[in-house]
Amino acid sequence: MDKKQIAVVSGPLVRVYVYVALFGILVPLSFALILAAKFVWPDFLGTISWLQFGRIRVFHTNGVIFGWLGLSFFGILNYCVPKLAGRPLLSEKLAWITLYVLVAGVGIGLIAELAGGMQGIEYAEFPWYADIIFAAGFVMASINYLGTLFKSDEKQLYVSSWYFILGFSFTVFNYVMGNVIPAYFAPGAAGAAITGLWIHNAVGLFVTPMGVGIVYFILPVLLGKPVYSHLLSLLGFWTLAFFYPLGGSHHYFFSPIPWWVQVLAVPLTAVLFVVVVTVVYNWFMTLKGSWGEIPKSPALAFMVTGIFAYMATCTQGPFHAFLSVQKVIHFTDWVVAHAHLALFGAFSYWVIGSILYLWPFVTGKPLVSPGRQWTSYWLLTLGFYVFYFAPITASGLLQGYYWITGAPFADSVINSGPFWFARLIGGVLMYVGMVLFARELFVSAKGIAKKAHSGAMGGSA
């Protein structure tokens, strides 16, 4: 990074985005604890309408996807994009306005969901008026970040820039499609097929490009060496861009949508294993010779643990596309565990690791407590993998085989009880881990000057 790239990052902008994103995980995660408790004690909180499963479940999912991952991605991009472009954001003022608009859209949407005013579309339950506000904010963000990259004087785009361009370009159209067509123009099975495409692409063409692009930026910086292969990085990128948008109907195997559409999703999903191989191999080769650095850096530990989770979830995905597997796992807890392995085990870990890395640069102060960072890591890892992911994966298999045998449905519910209790314990541990992470950021930033030292803005990316 040459001298012209020093002080291109606005520290206050990054910090405020991260603070809002922390609110966007701690509140939805508290609702997740209520959900977990209801599986153990169905009468928990009685008949309070806005705390029933059908409302708080969508509050949790939308809050995590848009309030936590969405805003934390943008916060990290406020750091990464200027570095990649070698210039400040196209408009810092627009970035602040974007934050206000996005918070208004997400806030209004979540409150409406608790009040029962929502669309019947998975991951798109926000009512139309919240959709318009959020979409406006997303378009503003797209203009700002893409405009910054397109106005760069850099002669070659680094692979992270490619991923960010893909994520914004696809999601602007995908969000409109998923929120408008099923609700107003294609009811029934046709609308369900479009909804499946929206769900599929919301994860694969927004969350995935942002997360993978961030890892390609942060991992080499943490290791102090370049990515292993630029060619492999582009191969993984183009495989994702060409094949991922076409396999969304695998969300509706054995449904009323045309059978040929479902069958076509099998090979289109299986080919995505190429993405796993190229991307993860590239990261592992970048890590070659540096594995000993992981115990020294909580940020690196979060990043690498997330890479293993990404490898696992992206291996599960093509495996799920086999119809014989779907007969067992469809509609079971296995799918819930798989979704959390991606959104929490991979992408949330990458976000946490990235924020731990960049926080000293945007505050001008070092992180205060390595012990607190490691405690957060181990609470999150123990809570998620031991008490959440493993039991819920096992309960999914149990449920699937119960249903195949034709046993009474109630038997699968009763025998899932111990696994659901383990999930509640895991949720408590995960929540405490996230609180410790947030506390580390707040304590480390305490008392910083209104304007961070310009040298701290430079970093070494």
Second form
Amino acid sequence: MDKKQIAVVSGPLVRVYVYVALFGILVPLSFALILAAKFVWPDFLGTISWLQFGRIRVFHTNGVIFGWLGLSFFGILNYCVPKLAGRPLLSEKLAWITLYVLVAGVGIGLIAELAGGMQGIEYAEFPWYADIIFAAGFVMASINYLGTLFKSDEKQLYVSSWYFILGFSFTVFNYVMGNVIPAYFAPGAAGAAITGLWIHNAVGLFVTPMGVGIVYFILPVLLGKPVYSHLLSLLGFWTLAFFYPLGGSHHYFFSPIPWWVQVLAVPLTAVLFVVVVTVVYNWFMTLKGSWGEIPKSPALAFMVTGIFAYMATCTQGPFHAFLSVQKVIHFTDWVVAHAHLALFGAFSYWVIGSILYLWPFVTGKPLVSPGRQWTSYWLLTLGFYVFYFAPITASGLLQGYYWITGAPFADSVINSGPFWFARLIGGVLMYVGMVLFARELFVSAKGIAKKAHSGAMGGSA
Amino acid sequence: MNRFERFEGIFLVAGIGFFLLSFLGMGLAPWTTLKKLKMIPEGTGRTAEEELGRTIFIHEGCWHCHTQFVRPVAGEPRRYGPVSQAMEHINEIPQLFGTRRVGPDLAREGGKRSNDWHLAHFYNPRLTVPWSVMPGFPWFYKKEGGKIIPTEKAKALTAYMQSLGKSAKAQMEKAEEEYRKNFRIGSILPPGDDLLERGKELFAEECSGCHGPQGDGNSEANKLLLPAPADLTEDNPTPEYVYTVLHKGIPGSAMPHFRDCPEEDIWALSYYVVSLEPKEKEPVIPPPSPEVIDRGKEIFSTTCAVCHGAEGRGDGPAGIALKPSPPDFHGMRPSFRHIVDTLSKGIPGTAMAPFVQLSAGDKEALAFYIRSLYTAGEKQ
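Coords for the form predicted together with the partner chain, given the form predicted alone:
Zooming out: every chain and molecule, the one shown earlier first.
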């Protein structure tokens, strides 16, 4: 069965997407380090216009979302989708063109941001010309993946496919809505309502379906057993698809957006707790009896750690919807930590775990060094949880506390200093961890080391 | 069950259907509610300069650290001003509400600080706010012969700051006026070494940017602020005087108020400022004869009283409307040399002109008279 499926996957297509995605994480991460340092020493690296904090901040967020998560998801999909459909991609040529177009879109967008041409919409800061190129690339990708799944001869679509179909069909519309309407048509609070939807849906109906779909694919193959419950899969999918898109205005609680919209967003967000419980319970029950496999496979360790982060961040979300919580944490570092828990702790871990799993199949060579993979795992994990997530969550609470008690604004900045310094340390550890991961992929693909470690292939059988 | 797992079902229902539901229900519906709103008379329109400033604000990503809406919770109306209303924002495309506050909210920024303050702040934020982590924007300035000159862009950004919260500006200015008019010192915290120590710390944190680390007004910000930050070592104010200034600020100058700080901190700063001493102490001056004082008084009543008031309380008929207003010489006792110096040079950026027509003897007589007004000792 494996052989037949491998034949449908184009190795180079997966590899090159992943290489580009590695570029898409290492460059924005370097900028993230500069950002972290500027929080501690505001004049770090002097006052150069294109290294101005505001500009590199969006370089970091956009680079990570589009360059890293976007392209690495597509790289993994180049592997998963043909296997799910039991046939090659609709057009491999189109997939190559898609890559060039996406790289052009993201590259031009990021450079424009550094040059001082960003647009004033969160997560849509690319100027319009970059938007158009990126959107064209995204539509091409959608046609390719959706077309492949549509033409599949498989009798029943697997749960991962549902998520991928949802992610692409929804996001094409969402991208246009988010980039056009608030930028040109909807003023003030009306624009905020739509921007809220866009930000929210970009995470919930693009990043989430891609990530969750990938976990549904990779986790069972790593464990060598099927998903625990089909019913839970269905329930988790449809509750996500229905409820998630309705909570967007919770990004602007207590703003001039009509109050009924905000009030409605509270229960519609709180109910998302059901989604995460359903999905994560399904995964944990799948993992039941196989926990012992984790120490043998860095790939599995990344996947499972990501699942825990997903559970945590998706539990935080509904909790944030309570207005009393909003009063304190909104606008603070807490939210920054929350966003990183999702995009780094969950989705980036899943991407890393998945790539580690599929790399031997697309390169034809085993991974070289489990030791390096574990070092990378621990650097990323310690760097993130101990030096990033914990201190930045704490500084968020502290900021909220100072504001609500009426203390001078200065207090919220000055007293965040030690936490921001901790983040810088975390950033360095995370950076080194990510470099080691990239190195493992490069070295393994080149096949420099002669001896193959069966351990690295552990979960692939 | 099967139909929930088919390509068409997911594509049409979840992908397109649920998107439309979200877009119509949570995106367009709020918009239709808002369309009924009319712009308020004072307007939220912007001049071409303010518009340029807004574009810069967007391009530099300022909105990622500075929000622009005041929430009705968490004490924000007290900190920033009236709660934001939807109609105030109907001229804003794209909206700049923002989602993170590393720096303070700017929805009510207009009129809170002087243009100079903003210009110095954009050049290097730490000039006016030593604890700030904001980036500087020196590329909006040019240097000519050691002078830092703001370009159109720096001025536009400043104009945009002053335009924020236009519709509530009048209301806020009135409230501010009332506050200053009605301000009275409540209870006085007695001085102490701990307080002085705290004051020193706070001075470095909050004041040193403009007034210089020594408090003598010798700072980088000095180059961009007009009137220049005061040399606090030569003013010899009472703690109560400093305390009042810290609560009220000095409108017409870059000196903001610090009334958000705890009372204890404000007293700490007041005592610390009083304790500041000049690098070179003024030589002891022998007490003047009563005739000299009388002569000083005479010159004061003919030349100075129109602004500084008959008794030197800063409340002369022409002085009341001045910004910055003339000081109250009963609450501060500037050094002899400082008064003579000021009479010769004036204070650029204020209504205090140089009085070249006065002879050296006249200036000295005035200095003696002004110093004799200080009544702090008697009050206690």
